[in-house]
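Only one chain comes next, encoded as structure tokens, the form predicted on its own.
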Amino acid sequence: MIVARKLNKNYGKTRALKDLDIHVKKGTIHGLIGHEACGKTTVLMILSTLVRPDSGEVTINDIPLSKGMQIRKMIGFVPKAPNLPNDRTARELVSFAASLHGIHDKFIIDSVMKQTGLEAVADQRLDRFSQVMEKNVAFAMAFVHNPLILLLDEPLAGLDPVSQKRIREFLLASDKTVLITGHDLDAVDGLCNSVTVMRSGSVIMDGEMAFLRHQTGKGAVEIKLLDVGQTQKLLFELEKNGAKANVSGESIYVHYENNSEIPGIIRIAANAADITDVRPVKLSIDDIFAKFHPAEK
């Protein structure tokens, strides 16, 4: 669905995107990410007809990026921080969006604004918003012409737990190709299938996320036991059932192969003792550069 080969992007003497390859599967959330000025902006801007590329070449959907009328008709783009008109309320922008692609229906507008929560704030301007708001609105009028395609740049940074969650299932029901970017892959973990990850313009690596935890020693999840007295049977029966353990401080780590593993693992832990926590070992960016780019520092 989409597809970036080579691209290259300076801005004066600084070189923001270094010959990088990008794929992106038709109908699936690919996490972008990479720290702070890595190029994953830019990506998205190119991504959008917003910047040209120096060089490359990008298919959307086998459409030329050249061809970006056709390009801006499937795409619903959200910058990270939203530079909108505080003059006009959340319905005239989302109104306006909307008419950009010849939608005129009341009704399509008022779905839109509803399912981004701003039904009872339609018709208030923006100057009256706080800045989680004003990105609502920038998601309502990235989504009202039902593109095929999203690109959003970190949109669950700055917003309320409801608004996150809102996002999230919306992205996770949806049957739409949303490249999403992040600092680090907490940003995007359970909402990703696969990621890229960026360092000064270039890609360190690409791949599922299974496919990561997998290589970098992270796919364990960590339980907690309400009496430490327990570790030594819970370490037998989890043994006894093929599971790889180990013990560190008061955790016991379980390694696994595929997610679908999980439930089999905390299903043996709790027959075999009181457990007070588990939860999923996190996976960092930095341990994928130290796994993949360890030569940089």
Second form
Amino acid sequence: MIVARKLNKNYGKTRALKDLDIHVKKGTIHGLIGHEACGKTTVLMILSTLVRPDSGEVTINDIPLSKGMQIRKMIGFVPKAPNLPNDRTARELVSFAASLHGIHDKFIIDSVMKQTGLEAVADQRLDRFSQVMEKNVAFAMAFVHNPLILLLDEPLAGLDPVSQKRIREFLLASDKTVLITGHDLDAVDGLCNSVTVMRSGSVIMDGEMAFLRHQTGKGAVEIKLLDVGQTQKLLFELEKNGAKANVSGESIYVHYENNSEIPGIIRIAANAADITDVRPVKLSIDDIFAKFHPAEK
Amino acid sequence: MLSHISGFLSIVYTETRRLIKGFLPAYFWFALLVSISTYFVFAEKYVDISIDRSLMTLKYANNPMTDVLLYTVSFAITSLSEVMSGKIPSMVFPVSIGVIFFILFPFMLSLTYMSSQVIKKASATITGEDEKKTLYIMVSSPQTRISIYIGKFMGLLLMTLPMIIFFYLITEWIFSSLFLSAYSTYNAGTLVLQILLINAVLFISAGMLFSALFRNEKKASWTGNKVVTICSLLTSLWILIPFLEFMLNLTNSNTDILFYLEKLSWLSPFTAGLMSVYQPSVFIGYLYVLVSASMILFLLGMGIFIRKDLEY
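For comparison with the form predicted on its own, kindly provide the form predicted in complex with the partner chain.
Next comes the full complex, this chain leading.
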């Protein structure tokens, strides 16, 4: 569990964080969303004890940030663009990261290399690595001590689809508390249980994804049909079952109040027509800004 | 606790390995410099004769260079008759002059070269990683910043050891084969070992302080380089003082300024090192000063590093 209260941080005259509150429940994946330079990375740097907050309280699993050593034992940190020493091999770097935690077991190191897809290139120097592979090394280094808390700064940015899928699957299957940053909600959609939306160092809004969708009026699923001729039939069936729907282009948008309505909507659609695609309506950070800070949009 | 110690040892090992790898050209040039300057020391003949100190009195130049001046003047006077009769005077140096040659060439060169290389590496140790943004690997691990700082310090010291040991062996060789009479009065090798070691500690501490203080590697290295240059200039001044006094005496000028210049030249740790080899009794006093200075610089640097924000 990560709790931050009234967190403030200034870089000279620039206020990076203003009375920021964050609450991440144990075992959940929480997204920290905001545009560039809104303070997301500063939050992660404070939590990983790289930077000291000017004021405010932070606890991770009820341990205050002042007990840096205990905190760092629990966390695994992956920066946005990991710059790793490129004169060393992936195995050397992961072994070094492990040794800093007092781990020297080759089996653990090998299994992390395998988990992050680095097995085949483990003994190659990093100067021969692509950015994606380098990021995978950073993941391996952060995961090697099996941390309870993961602090990931835009972890999926720049990754290839295979690596993205691997990381997503790993995070969804793990019982770790994860704080993950991103520029927009689509980067963390389907991954996060809850999100905090930030703007200029302050929290604009936080809550579960479904709650945000509902609040912004984006609680809808987009349905695409194989044959657009079946549109009227589907609309009729949906209305008959009390669902609100409208058509835009080749897509049909069905609105819902609660996440639990989604399986029912899909069932009705599948019975009434041949559907090719069903997906939640993309919720963007601008929708949230428009809803909660219309003047600043 | 055990995992913390093993983590710390891992930092020391990784740092030492990385530093030694990047220090190989410095080892080569150091060995070359020492070998060439040692060759020059061996090129001359030395005998156990004393220097006639009654020839002149110098007020401020209470240092080995006075002996060089005295010997030069004495040699000029004694060989004058040979030169006048058309003979080439034979050049045989007293052992004490030989020791000064050792101090001025192999020792001075190694001390300044080692210090300049060490401070260069030390100034880059934190700023370099900070600029490359690789420091987070260690700083976000359970290792404390104190252990990281000490680990980096140890790495730098271990990197310097081959130079120090090499020069210790050279000193032992020179003194046991050329300056036996001096060697029997004090162990020059051990003394040189101690001087080089404390200078290495001092310059590593200073370099690491600059490294923690500045955000830019270039600026930190520039500052470190300037410190070594200033120390070398002060020691050069110390070497020149007897000659300056001699010249001022010849022209009947006021020599009071030399008093201040001599005191100023003592600020350089190189001066302390050079004086100590010639007059081992002064070493203990300087050792305390250098150890205290090193500790202050080390603690200052560590304090800054602990409080430093590392941005990514």
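Under this definition, the rigid core comprises the largest set of C-alpha atoms superposing within 1.5 Å between the forms. Nothing here was measured: the structure is a model prediction, and the numbers come from that model. Positions refer to the first chain, counted from 1.
For T276, a C-alpha deviation of 2 angstroms or more is recorded between these two forms after rigid-core alignment. Comparing the forms between these two forms, the C-alpha position of A157 differs by less than 2 angstroms, with the core used for superposition.
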